[in-house]
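Let's start with one chain on its own, the form predicted alone, as structure tokens.
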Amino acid sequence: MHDTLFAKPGAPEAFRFDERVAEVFPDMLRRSVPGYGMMLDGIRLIARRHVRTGSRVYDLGCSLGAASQAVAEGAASPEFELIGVDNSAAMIRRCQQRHAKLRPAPEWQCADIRETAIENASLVMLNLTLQFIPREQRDRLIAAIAAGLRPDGVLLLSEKIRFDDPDAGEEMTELHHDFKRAHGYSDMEIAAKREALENILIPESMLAHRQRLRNAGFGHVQNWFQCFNFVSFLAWKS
């Protein structure tokens, strides 16, 4: 479905990933994310990759399953379990409606994931999901999912960034907003979305992502996609 959430004049509400955003997500996605459709193409590659039988996986704010769905494409081998995870429960219906023939069979769960126990992990997926999460309890989830790492495990993360020199991140932000005009999105509906998400999306740099990663034990941190200001990392230990 066509997102129109903020095609209408007047304030905006605080944004909500509630039933009127997940009906439109997959439209959202793809006109506000540059390479969102690259990004779940690696996905599959480091799923082929990392993915180990009888391990698990994790899509930790899983929103659709999108990421789990590139997972069960790319891995080599079906016998591993797949987890997403989500706190909306309008997400998560919609996962079990979207994915109901996926193998493997996910195991969709509505719940924090900040209280995920994180066990024999080969791969944890928080793609575009920190970035929600209060920034002083980020330190504290990146290392549960350290600790709940099998030792060949991987951590892709992937979040909207700021930059610590203003007038790059200036450039970067008229960009994505130009990628947004491109798509079919107003002047309106960009500054009304950019309000509703004020205070609730908070973006860091690249710099204290790998500080974050790197304190928690990684002692490999690669961004391997980024376009405007937006990058996914690959994360392991050794």
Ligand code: GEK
Second form
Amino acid sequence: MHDTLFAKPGAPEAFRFDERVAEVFPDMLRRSVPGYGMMLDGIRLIARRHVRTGSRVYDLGCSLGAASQAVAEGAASPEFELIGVDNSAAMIRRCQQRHAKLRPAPEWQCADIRETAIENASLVMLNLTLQFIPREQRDRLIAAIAAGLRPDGVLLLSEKIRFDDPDAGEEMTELHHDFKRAHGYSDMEIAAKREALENILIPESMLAHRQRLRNAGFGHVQNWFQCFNFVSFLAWKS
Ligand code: GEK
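Switch from the form predicted alone, shown above, to the form predicted in complex with this ligand and output its structure.
Then the entire complex follows, led off by the chain already shown.
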């Protein structure tokens, strides 16, 4: 379904992952996140290399389960547990319907990822989710993920980022807006969505992400993807 959520004039409400967003979500991400399809392609390949038999894979902030689906398609064997967590009931209900045939059958949990116990994980994904967690709670979440990963496990972290160089930041923001315009969003829709996400989606710099990951014990932090102001890291302990 086509995303026209911000096409109507008037003051936008604060952004919420409710029924209306869930309904248009695939179209919204495709037209708003440069390289989203490439991120999912990367997840398929990362799953093939890293998902281990008998382990768990967590998709934290799974929305409609696109990353979980990529893992199920990419993994070399279905002998693992796939757990998708999101605190939006509208998203989780749709996951249950959309992915009824996926193998392994994911366990969809409507819960807060800050409360999720991570155990025996070969892969944990925060695909565009950490940016919605209050900044002061991010260290704790990343530390819990590090503790729940197996020694050979990997964390995939995709985020919208901010830039320390204001000129670079402006250039990347303009290119992001050009991307949205090229996909049919009007200037009014772009401005209204930006306002609705103010103080809800809080981007940090690449350096801030790297430092947090290092502090949590990730000895290796590699950004494997970037398009304008969207980045994806792969992090592992040793
Ligand atoms: C994808 N990963 O398509 N607990 C649980 N879920 C949360 C929380 C929280 N505290 N905060 C936010 N969410 C997906 C895309 S979208 C990204 C992720 C975006 C959930 C929220 O309900 C939403 O579904 C998701 O995180 C972020 O690969 O919309 O830009």
